[in-house]
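What follows is one chain in structure tokens, specifically the form predicted alone.
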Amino acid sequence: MSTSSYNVIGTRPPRHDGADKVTGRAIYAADFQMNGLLHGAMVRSTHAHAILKRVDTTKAAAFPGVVAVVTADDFPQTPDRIVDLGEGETPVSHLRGNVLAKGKVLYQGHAIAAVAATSLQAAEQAAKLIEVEYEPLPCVLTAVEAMAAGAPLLHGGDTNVTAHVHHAMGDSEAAFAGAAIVIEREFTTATVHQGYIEPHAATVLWNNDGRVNVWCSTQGSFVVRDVVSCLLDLPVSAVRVTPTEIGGGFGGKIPVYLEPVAALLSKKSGRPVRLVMSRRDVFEGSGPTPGSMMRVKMGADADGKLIAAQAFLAYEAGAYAGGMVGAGAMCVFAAYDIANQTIDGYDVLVNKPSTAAYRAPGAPNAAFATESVVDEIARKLKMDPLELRLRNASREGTRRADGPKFRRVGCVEVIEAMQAHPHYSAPLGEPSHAEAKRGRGVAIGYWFNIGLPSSCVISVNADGTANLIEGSTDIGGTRTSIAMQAAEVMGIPVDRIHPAVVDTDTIGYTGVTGGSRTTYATGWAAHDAAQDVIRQMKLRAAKLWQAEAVEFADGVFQAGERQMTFAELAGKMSETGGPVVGQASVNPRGAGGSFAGVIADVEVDTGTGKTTILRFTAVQDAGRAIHPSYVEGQMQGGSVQGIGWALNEEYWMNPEGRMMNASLLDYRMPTILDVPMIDTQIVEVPNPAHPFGVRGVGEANIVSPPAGIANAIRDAIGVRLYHLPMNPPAVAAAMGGQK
């Protein structure tokens, strides 16, 4: 079914959102007040690799002002045991560790204790009174220094190695004998960070009635809830998370940090407290995507069918396991058809915060890798770049390494999209001036998606609309996305459906905004929610003409010749049985994974280094696109951090672990003067698994561009660079090593 066949679906409403937001009434988390509040400050640690000799918090206790102090031994000390709360198997002494450093410190940055007190003014003097000893330890801050014998070990044992990830199929090896080219080369990434807007923030009210109540701003709420109940050692009904609108997350803004804290000053005060991170520590004390180190080498025949591949990916996991490889591992060749494949991943431990998730974790680094090679493969064959990829393209029935076949996917879809862009033929245009040069670069890149429970209310009210609560924070507009889908079902516009965000207390679980999920699965249980509305409204329908079969069709119930319209019909609830109310939960499996591609115009200034981006296309296969427009955004907006990446963004660290451009003056995010205008083009090739036919969308758009324009500049300037970011200094000894 095409999308024009939709009566709701595929069309460009506003969002539910929109007038809160720019009238500036919508609240976030540093907006939230309560009586009484109490203001919240921490104490991070100056080295980024100690032992905590000792922790004096007794001058602080004392200072005007100041209610409450606390540290990690606040924390109840329970045993040691293996949780997952929605990212993974962790030890509950990691998750305690990483909120409030006990007895060492792994990052500089790492939160020591924190103050609660009548001002922020207050709470901030107060916590410079703390008084900490270090011991200070040597630091690992790559993947590279971490692995060598001999390294300074984090977590003691033999090894800051936490996990190998390993995936083959076919014969590798061999394959590489029979082929007529190899390409083997390594890369390098630098940590990079989310880069949203607003900072962390978290409002805990621990009440007398024993309930902890918690506003913040979050990704998931449920997953705060159930760390701040292990982290607590409350039950999870005793916990009550609400979360406000968010600034920004990419997948930042999913583990938590400053709930558990404010929860132990609340207590301890008797009043609510609230902590908001300044950009410093958002920089150095919540949880960027790893630098890595790879290895990629690809084997192709004459005509151009690649027949092996082997990728060795070591990616920073942080303080503490549980780092990105394992996704990188799962994309790097997902894109191709390769009978041949050997894939090993190391998570490894460095003296930087945490790894985070942002936006495909793992998968753009591995795709700067892959599509690099694939662009040397190309040009080694003199065939167009496109070609190859189309020659190779992963299909329906393909095999990915790590196991799974792919069921209907666009890859090929997107390929072709691309070939028949305009832009893939139009003229690169003159340099600007004599030192400059340009080029042209192409790459794709894939996500695989995931699904995670979801659950979903629809309240039918008497005058024909409905109200929607579910519970997936909405960052990029899903209220509405969601809202569509309920409303296509149930055949009434999109604006007669009232969508709202909910508590933990509300809702049934849900899992986090992330990994492209929440269109695709609390969409489907949108789906499911409306079903259940018409299911029952048929039966009134049904009940009202004392007829044995109701028709539903376009908003419409009928019974032979008698019909009535939704609103109709709502507002004969009374009469037929009371309120409808329609509700579902869903933990669906078949995420489908999104594959995308760039195209990518150049413009290098070889007397400076300069990148400039001349013209940017994305392509993206959305399976099924609810809301054009906020598709296209975020096809938009993962290109932007992906050209940020590629050529700019960086943790720049000295020698000691310190990050030396923790602001965002220094640390240099793209603004609208350094990039084009975003061409996007949606393909749409319907997951057979979806009742609308959704793909998540979030997140394989970043995955192609820091690749597409490190094959531009290759294409500009005649030399391969292998390290991100592609800054002009890097640039310029690029061109000065060919020289």
Second form
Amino acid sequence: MSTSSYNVIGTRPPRHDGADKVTGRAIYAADFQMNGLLHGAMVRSTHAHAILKRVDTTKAAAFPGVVAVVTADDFPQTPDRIVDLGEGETPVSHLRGNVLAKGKVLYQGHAIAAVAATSLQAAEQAAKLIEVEYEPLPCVLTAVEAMAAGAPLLHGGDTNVTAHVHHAMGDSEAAFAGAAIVIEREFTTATVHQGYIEPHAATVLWNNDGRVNVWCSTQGSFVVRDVVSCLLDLPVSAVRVTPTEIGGGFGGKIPVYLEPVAALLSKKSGRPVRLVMSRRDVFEGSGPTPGSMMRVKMGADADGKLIAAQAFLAYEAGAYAGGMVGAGAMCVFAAYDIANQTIDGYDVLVNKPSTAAYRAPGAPNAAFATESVVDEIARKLKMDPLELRLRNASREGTRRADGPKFRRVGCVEVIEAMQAHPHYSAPLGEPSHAEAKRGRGVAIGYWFNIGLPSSCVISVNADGTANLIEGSTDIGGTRTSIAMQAAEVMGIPVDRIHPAVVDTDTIGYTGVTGGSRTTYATGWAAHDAAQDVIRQMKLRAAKLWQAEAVEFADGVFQAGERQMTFAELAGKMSETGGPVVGQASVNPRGAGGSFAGVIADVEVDTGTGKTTILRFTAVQDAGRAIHPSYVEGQMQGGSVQGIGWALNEEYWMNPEGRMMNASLLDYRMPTILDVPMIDTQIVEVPNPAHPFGVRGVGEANIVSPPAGIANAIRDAIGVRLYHLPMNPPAVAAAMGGQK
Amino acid sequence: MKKTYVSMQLNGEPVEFLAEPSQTLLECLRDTLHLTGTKEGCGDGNCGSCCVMLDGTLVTSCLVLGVEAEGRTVTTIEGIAAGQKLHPLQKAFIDHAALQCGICTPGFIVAAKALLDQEPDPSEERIRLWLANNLCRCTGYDKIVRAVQAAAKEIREEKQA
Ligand code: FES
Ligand code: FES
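Form predicted alone already given; the form predicted in complex with its partner chain follows:
Let's see the whole complex now, leading with the same chain.
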């Protein structure tokens, strides 16, 4: 079915929350107000690794205006166990230890204690009076150092390596021996932050009836519910989480930081308590996503067929186990059909905040390595880099080293769209000055996307509209992309559907807004709930008309000569049996993975080493673009985050583990002046496992930009960079021997 | 410390409030006056989400003290629409999908309005230069530039009509 056979899908209606968000009326977490609200402030570690010898809150508790002070000792000390509360399998002690340190601090910025007071000023002053005595320990800041013998150990035992993933198929060693060309290179990437503009914020009221009410900015209200109830040793039903509007997340607002602490403060004070992170807290106490060291070796025959590949990936886990290397290991060669592969990935503890997902977590690092090596192979073989990729592209039936075979995927179609794009054949143009050099690079990338449960309820109004409730926080227009799928089924315009994101008491369990799953899975639930509505309304029409069978198409119910629009029949609900409420829940296992690619033109100033992005084209397989503007927006946003990752962003740590650039001035995210327009081309290879063919588009777009830019810089200056970020000093240094 | 009495014009209406000496205008707007449309992304002048107009000049309200607003005129995102009618920038941001999460949007709209009030037909380069202090992490800026261009065009056409 082509897009044009749909009435709603593929159109670009205004979003339902648009007016609220352009007038300042939308309530984000820090905007939430409540009578009797207390303001909280936290004490955070000034050391990257230290034993907590003493935490004395006496003076803070006596400070005027202070109502409650809490430390890790205030948590119920339940026995440790492994839980999976939406962030993967984690010991409770790690979740608890990350929100308030006990015994030891593991990174600078690690929360130690919190104060609630009648004003923010009082809370902040009182927090300064909390006395913390540290016994500093040596710290370790990169995966490579942390894996070395004799490295300081974060959690005891005999190693900082918390997991080793190993995937293999065929015999890569033997295959290398028969390759015409073998390239092996080592790459490193800096730790980077998700960089959402809204700092974390939460308000909690531990009510007098024993129920805990939470209002917060989160990608997953049910994750917050489950973590809060787990850490406070309450049944899940005792906690109600209302997600406010959310100012960006990108994976970094899946972990729970503030809510359990605010809950403790509320329990002690008997009043609602709000905690808000400062920007420094965000950098030092949330996120980031792992820095990494990767060694990738690939071999090809003389025709450019990739025959063998090996990868060694060491990713920072941060302070607790459970980093992003698993996904990195699954994605590192996913774009290619290579018979012989060996992949080893290591999750390594370092004295940095516990790492969090960031848009296709783990994949951009790996793709930077793989796509750089593939580029080098193409150069050596004098092959067009897209032609080489096309020759090796994964397609339906291609087996990945981690086991599964691809179902229908759009890797080939994405590469073909890149080849056919006018950008790819356009001239680069003359450099803007004598010291400048221009180059073009390409890269491709893959991300799985996930399934997980979603629920949706649709109630029909007598005026022919419908109210749709769901539990997926809307970070980028998903109220509308979900409602559009219901509208398509119900045959009504999407502005007749009023979508609402509701609290955890009001809707069935819904997984995080993450993994590119919201339009896919919650949209699927909306599709099914809308079908449930139509099924019930057909029965109403049958009753009204005394008809055997009622047909429904394009918003019209019909039996023989008789017909009625959706709105007309909705007006007869009360006489045909009362309200019509449709509902559905889904739990798709896996989702249709998405391939994406970029074409990047750069100009490098060989004097300063500064790279300017001249032109940038992003191509991605959306499966089906429900709302093309929002798909483009995801592609553009992911591209620019990738540009920042490539050229500037990094945690700049001193040897003591102190972040030296914990502000938006010094952690240089791209501004509007740093980037050109981002051209987009949506490819649609429908996902056979979704009613409308949706694949999910949030993440794959960030995977290839760093590699594409690295390849463009190589094209411009003739030197390849092996470390991210490729900032001006790094580029200048790389050219050092060259100029 | 004693609070200071402040009176100012806020979105066309007189308001009076008490400010702590160290409270920023941003905190006074949000916490005291409960106008939470102006956002705090950094608190140190580097994200632009707290942009307001102070006596007709674009400022980051996290770098202005509440007491400095005494006797002055402040316009926030809440004062941009004309009653029920959205400002062309507000409408263009919706129509051109120039917001995703929307946290940066009030700052961008206030800042872009300050530009269009002075320069009805800015080039793309000029728009990018003017908005360089406003960070958006979601959109990649493409659709923001296009929305500002579209709003500028609409305002020019409205004026001619
Ligand atoms: S909060 Fe004022 S510039 Fe960021
Ligand atoms: S829309 Fe999210 S920061 Fe701009």
